[in-house]
Amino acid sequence: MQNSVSGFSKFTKVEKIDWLISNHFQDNPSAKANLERYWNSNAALQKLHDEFTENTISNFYLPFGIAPNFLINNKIKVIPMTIEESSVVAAASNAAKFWMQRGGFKAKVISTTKVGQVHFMFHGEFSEIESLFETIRPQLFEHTKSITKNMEARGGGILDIKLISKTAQLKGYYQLHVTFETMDAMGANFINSCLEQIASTFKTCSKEIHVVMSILSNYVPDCLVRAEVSCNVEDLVTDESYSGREFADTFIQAVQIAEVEPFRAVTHNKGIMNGVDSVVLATGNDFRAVEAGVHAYAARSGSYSSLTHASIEKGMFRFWIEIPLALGTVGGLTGLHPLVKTALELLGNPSAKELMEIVAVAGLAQNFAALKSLTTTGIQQGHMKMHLLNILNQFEATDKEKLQLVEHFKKNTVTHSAVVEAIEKLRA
């Protein structure tokens, strides 16, 4: 086929471009200098970088910021955010700053069980099985331990293994469901490493059984982490504008509609990760599984819901979020990526369970800055405001030119539409 080519992998990384640039950007050379124009200079690194994954071209850069004056826990923490959004970073820190003068952040786990599975079928009796199961079970953990040695001695390991029925769904589907503790690793590879070997182990007990995999799975709803902040409704008075009865009333509402209305809830949840993802891409966890194991959670009930929630008792203000997030401090790219270094020691070297804590923080810090914003000026006010670069980019402008238009936007509305007419006004 036009095109295609065989042993791709094989070539070096200037024969991968010089193909790339041949068959698919017409021998130009911008196209090229464009790929290598963000090589890392020094070669030691860039060749870190290229070991990451396979076909490595390039690198993609994404903003990394950070986002002062959060109180958690007592302690203030500077917490570092890599996220291209142009508002972000300006709102948690704005939250920050807002709840440090109201007591900060809250936060405790709750559990850091994970889960991975063994998928098999079995068309006998299933009484069999369990009976087969049960005799075979002390094996299970005695066949693993070479493997989670090193994990017990720091007080991980295996949890628990059970037999789980799944045939009412699908016939002759049964799963070994087996929970594991990986303390401060995201423990992913130790996991699957653990169910490949109790499942070579198990499909030795019967020439009936037929395991179709094993693999862990990313929606971990006993790995949980609640934060929370309070205060009296009085002290949520931010200008003469609202009361804070009012303020509290109209966001409760605005976190009620997120509740029972998944068109909305799916935006809400959207912005809580905002900030839980650009923390754990900044310290090199991933974020595709948190992503997927959160709004699995977020539509645990069978309808898909808010994962923050607000109530007035007493007369205190309070708002929280309750969020399932595997993560690691040691392990994958935590210790190989500098930039994650920096991140983690930022952040004062946190353990899993601290890091849970603040990524939760920074989630509901993103929510509490967003709801603030639709309830009382409107979302676009102060997005389009952090936007305006971006446009004034996209049209080349000159420094000069910047410090004029975000000037003159300080007191008018930021559009599209009115940042081309101001920058077109500006030059003629």
Contents of the next structure:
Amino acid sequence: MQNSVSGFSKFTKVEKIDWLISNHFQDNPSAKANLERYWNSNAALQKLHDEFTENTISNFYLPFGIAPNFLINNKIKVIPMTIEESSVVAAASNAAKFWMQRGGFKAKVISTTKVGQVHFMFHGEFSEIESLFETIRPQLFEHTKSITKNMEARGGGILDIKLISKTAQLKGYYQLHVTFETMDAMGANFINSCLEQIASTFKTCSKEIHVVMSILSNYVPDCLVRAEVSCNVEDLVTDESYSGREFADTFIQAVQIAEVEPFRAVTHNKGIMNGVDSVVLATGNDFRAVEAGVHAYAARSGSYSSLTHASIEKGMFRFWIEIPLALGTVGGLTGLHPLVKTALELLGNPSAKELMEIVAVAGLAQNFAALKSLTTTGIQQGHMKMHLLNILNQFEATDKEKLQLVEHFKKNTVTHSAVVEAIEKLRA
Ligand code: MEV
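Form predicted alone done; form predicted together with ligand MEV now:
What follows is the entire complex, opening with the chain shown before.
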């Protein structure tokens, strides 16, 4: 087939780029130069990044920003955020400052249980598989001892193994539903290793057991954290244009709309994930796992709904999030990626539980900032102000032009066409 290649992974990095340029870029030297421009001049650092994954040919930068002034459980934090979208870090910083003056964020981990499953088929009687399971159950624990020893020393391990019949949903389908405590590790490798050992021991008890697969679940409704802000309704006032009560009422309506309307809930939760993902990424955690688990949780009632909730009780405005987060502060990328190490150090080298609290707060703060804008000024005012530099960079504005245009747009509404017009006028 045209442009297909075999043995590609064995090529050196230079060979890979040469193949790519000649087969997919019509030998255009600027594509090659662009890939090489992002190599790090520190060879050891580059090698480290090359080896994170396969077929690495360059690095892909994302901004590493910080949002200061987060008061969380009475301690001030600076939160690292890796994100490309303009105004996310600014929004987090604004929300942090707003709540700093109103008692800050309170966060608490509710539970930390993770799940893995051995999925298997068995076509005999339920009583038969049940009795086989009960007989072999002690060995399932026993045979994983070499894997669980270190985790147990740290206070974690396998919590329970249950046999579950899923035959009502799929003929012959059963699972071993295994629960884990993985302490400060996200635990994916630990869980999967335990599951594969459990599966291999389990299938020895009958030739009729056909193991389909053994894998952790990224759905972690029992690895849950709650973050909250609250203040007197009157204290929500920031300017003359609305009273605290007016602000709170409209804000709560916006949350209620996201609770009942999936089209809005998805965007509402996307804004929350702006905060969540950027901290998850900066701290070297698996944002795809978090995304999958969080959205499944948001749909647990059968209808996709808001992750945040708000109320007024006895004159107190309350706004909170409950979110499942399987995070680690040891293992994986956390000890390898130099910027991840710095991010964790910035957060005071948190435990996984503390990181869950910080990430939940980042999500809540982001949602607060988004709803505050949406229900007052509208989102575009702030967003376009932050996006202004992107537009100016598209037009290769010089530093001097940027200064003049940023000044100009302090008093004028930013739209794409207004910026183009202003650049053209300036340059003319
Ligand atoms: C944009 O990235 C996020 C928002 O759309 C979130 C929201 O609508 O709540 C502003």
